[in-house]
Amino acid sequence: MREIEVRRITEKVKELCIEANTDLGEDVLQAFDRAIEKEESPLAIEILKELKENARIAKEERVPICQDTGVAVIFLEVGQEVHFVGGDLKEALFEGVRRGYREGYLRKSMCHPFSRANTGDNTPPILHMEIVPGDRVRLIVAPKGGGSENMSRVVMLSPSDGMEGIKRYVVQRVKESGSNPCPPTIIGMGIGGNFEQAAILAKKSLLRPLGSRNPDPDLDRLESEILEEINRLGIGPQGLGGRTTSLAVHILMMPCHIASLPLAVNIQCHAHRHKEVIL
């Protein structure tokens, strides 16, 4: 049994949510230099050029890359011989994005659903844990803005709309959304599952770096598809017209009931944050 002292999850939280608010991954900025060298329209191709100045300015200077520093959404893969020790996980990962929102300057986004009175840390966070093999613990934090998040869905279809259905309904929403989740967007599915786990699919696939393959055949080739066709609705970046609507399409895909097809489109801005560590 492998003893972990929750304030060093802590500290890390901490760390995750300021790193992930100013340094947009590799695989994103990648993303954007194959964008432009396919792009055909002057603008789009300014703009994404200067989607990866804003990105160089926030690393450098240490600030949001987007006004909106999001819900923290953080996945905790716990090893099944880890043992917590020195107070409360929960309140150990609560106390790191308190801490992270304010000594990063991050704006606090988080209020009551109805009388919008701010909780004035960002708290609480969105909390996803899962029990692994190991004595390890993995740490995700992936800020996730309004926009793009007011912009998904989850939709229980019905099992003869088979593949065909599924490819309709998602292209059919970025089509809905145009220039409200700030395209180029990355589009994250889950299909199968039940209602709640088909949401929580879609959020995870868009953990996968951009530019990688899906490991199912099927589903690699789904993603494609549904990739080009979503690019021919010309929304273009920011909206504004062009052949890069989204930069990638990913699916996380599990069984389901014999009488549902579960459909989840988590729809992410080109602020495409999140930070990891193993503890």
Given for the second form:
Amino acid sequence: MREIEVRRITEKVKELCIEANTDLGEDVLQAFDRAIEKEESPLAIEILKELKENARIAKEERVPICQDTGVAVIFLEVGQEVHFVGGDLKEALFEGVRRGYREGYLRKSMCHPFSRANTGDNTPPILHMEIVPGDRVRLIVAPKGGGSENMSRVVMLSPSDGMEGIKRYVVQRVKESGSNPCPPTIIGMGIGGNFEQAAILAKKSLLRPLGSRNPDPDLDRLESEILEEINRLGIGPQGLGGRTTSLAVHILMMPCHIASLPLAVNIQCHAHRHKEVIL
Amino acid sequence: MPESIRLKTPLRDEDVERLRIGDRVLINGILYTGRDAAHKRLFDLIQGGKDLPFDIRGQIIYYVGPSPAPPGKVFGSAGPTTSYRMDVYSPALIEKGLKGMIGKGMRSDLVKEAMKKYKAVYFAATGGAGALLAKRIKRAEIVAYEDLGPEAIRRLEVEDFPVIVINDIYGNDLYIEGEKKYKRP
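Provide the structure of the form predicted together with its partner chain, given the form predicted alone shown above.
Then the entire complex follows, led off by the chain already shown.
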């Protein structure tokens, strides 16, 4: 057994909340550069350059890339040899979010669904915990903004819809979302599993670095085909017209029930924020 | 890229009449912030025949819920939020004299009709460029609904705040035209 103090978890969650919100990943910046090279619309090129400049200011001045510093989504992979000591793990995660959002001057966006009263400290975070082999802990914080999340969907397709049906649905979803989710977007897709698993797969697929290939050659091809179709739509950066509607399509897939074809489409804005640490 | 147009608030009919979709505009003067919850309150006041907490005539509302201002800064990160959620409230505000709105994303037909009828325009600021846009905000004060936190109505003094005209008073829509221009079969 390896013991880990939960206050270390609090400290790391706090740091990751701030880092994720102020320091855009190098993979995203490189994806902007590739888009600038391919883009045909002068206005779209201006917008992409603005996004690069925005990321530079955010990093330099330690201010949020986007004012919507999001729901704090936390993925925690816990090695089965790990024993957490010194308190309640869940509370430690919550406390990390509280401190990160307070000390980092991040916006608190969580509220009561009906009264809309703000919880005041951006809790609760959304927690995805998994037990894995080993004695290490992988902690990922992925703040997710409301604008792009609102455009996301889970749908239970019919098995007869097949790959073509999936493609049609995703492209249509991106088309209907238009400028709302802050394009250029990243499209996370979860195929299979069941209703809730598809959504988690879609969310997880977003964590793969931009520009990397899907290890499954069939899915890799499907990602390219869908991306190409999306970028023929013409929506472009911020919906003002252009070639770059999405930067990437990512897919995670698993088996599903013989009666079902679950599909989740999680749309991610260009402020594609996630940071991780291994303890 | 063509030169940007400099506009000073409050906006008059002549100001909005010359704007066309795709125009890049630098706003100088005052912006009022307001998003979901503040819009509902303003709308309820209008419905109840009561006065609004600020004179809305000729003004621009910026759909933004900023992040908190860190020490030594005027304002936190401040990019636009998605506008369609304000669509149910906007026509009533436009009728009361609101001349401009800044947000991101497409507006409803009812909002577009109100913009044509009462001569108002809809601008987009770059969504997700909150750090960059905050630098153009020189002063900020809360004018109403402090209890709403990031959703309170604030009066911002801005210099060369960069926006693009999405809907002009002639019924044109840059989102529709832009997509058409770059769409491929």
